[in-house]
Amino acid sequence: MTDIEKLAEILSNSTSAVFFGGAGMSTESGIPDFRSASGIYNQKLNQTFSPEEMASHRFFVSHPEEFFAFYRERFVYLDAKPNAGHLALAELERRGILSAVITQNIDGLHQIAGSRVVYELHGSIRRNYCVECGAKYDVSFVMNNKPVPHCTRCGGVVKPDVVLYGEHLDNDNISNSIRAIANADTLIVGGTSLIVYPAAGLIDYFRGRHLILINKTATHADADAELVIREPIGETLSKAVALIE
């Protein structure tokens, strides 16, 4: 039996399976990972801020221009489309086997794809607040008004909702993350190096049966789980669906 029949086979035996994902979801969607990313030399204020410097609160706060700058050319892919491992995801939750997808990615593209259980620890591009009167806006509106978006309501900072560096995860979404591996029989882990931290330790509250990972590199749990592939995590979700009946 292969990885993927392998895979099938649990799945199609699973009734509470949780997806748990990093960069690596993305990245056959043209995405890159941001951890990929070097040091960045801003003209402007003339110093080299390495990309965790440039996306965080206080980055945000101190110079808001450049982050902003930052954060449409890094952050933002809006012509990125779903591949085919979201799909897969949002046909397996169709199908009563997946219950939820908890994801660190930002692009919001597992809704995209019709997943309706996604709990987003890292928040959403897609969604954006005033600071001061906490006025909703999308995306489109972030993206147009250079360089700082202003409220065009009471002309505070338009931030994106999308958790920075020295800022702390929703409280909410990590509890319903940790109630959903908890009550998970299967949990795959795909597309994230397990190495960011608070998010990476939710997988610790897993009780269930079958712990899967589908990673390009090695991780800390690989020893723990039953089934380990290597390959491309998008094309392994669909592949495992598909024979599925």
Ligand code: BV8
Second form
Amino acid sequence: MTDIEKLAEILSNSTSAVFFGGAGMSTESGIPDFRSASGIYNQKLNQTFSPEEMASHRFFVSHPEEFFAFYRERFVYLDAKPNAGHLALAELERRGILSAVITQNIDGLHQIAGSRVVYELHGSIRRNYCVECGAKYDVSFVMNNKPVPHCTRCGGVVKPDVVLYGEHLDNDNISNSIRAIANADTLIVGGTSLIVYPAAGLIDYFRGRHLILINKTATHADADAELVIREPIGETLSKAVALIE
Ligand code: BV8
Ligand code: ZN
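Just the form predicted on its own so far, so send over the form predicted together with this ligand.
Below is the entire complex, every chain and molecule, led by the chain shown above.
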């Protein structure tokens, strides 16, 4: 039995599977990940600051102009489309096999692909709000108002609803994700290096039967997985779903 056939068999017998993913889920949509060789954090962007410093709350407050230039350049890919992997997960939800997608990504591609239960642990580029009065803005407002987008109502800075380094994650997202993982019969972890916390720690709540890792490179969770697939995740999920009758 090939790995894909094994994956398809496990999924066809699951009724509360959960997907936990990261940037590797969107590389097949043309969005670079962070820590692969071609990832954002390995591109020498700025002599003074590291990419992870530039994606931090402290930098957002102390260097807003540089923050927004970096953010527009490196985090917003508005023409990216969902790939076969996003579509496969949406199909698994429609078939009552998958109960939730938990993502560290901020691109919104799971929802565009049709997934309805999506917990965005690190927020979304599509939601933006004034830090003073809370007024909401769409991503085009942030892209078009340079160098720093300001609220038309009160003049406050408009911030992407994205969890920067040093910022807390949304409590509802955390508790919803823990509940989904704790109740899952199958957990698929994919397209993530499992380096960023507290997100990566959430998979420890899994108590179900099948832990599956789909990632091009090794992660610390591989040793606990029943199935480790070192192939592109979009193709892999799509082929597995096609095998489920
Ligand atoms: C927090 C939004 C409490 C912005 C992100 C000092 C001060 C404060 C905190 C810390 C600190 N030191 C450490 C921390 C904790 C810090 C942290 O974990 N740092 C790491 C780097 C060690 N965490 C935080 O700061 C969190 N908040 O702790 O608050 C607090 C508050 C105040 C003071 C103290 C504590 C907030 C973390 C959220 C940060 N925001 N994103 C942005 O987009 O950058 S994190 C960023 O990394 C992205 O969201 C990304 O999703 C996430 C995780 O990366 P991955 O998704 O895993 O991507 P990666 O490239 O790493 O891996 C992709 C994998 O896919 C690779 O393995 C590759 O091989 C594979 N792959 C690629 N393509 C494919 C594939 N596999 C299969 N198929 C393919 N096609
Ligand atoms: Zn305002």
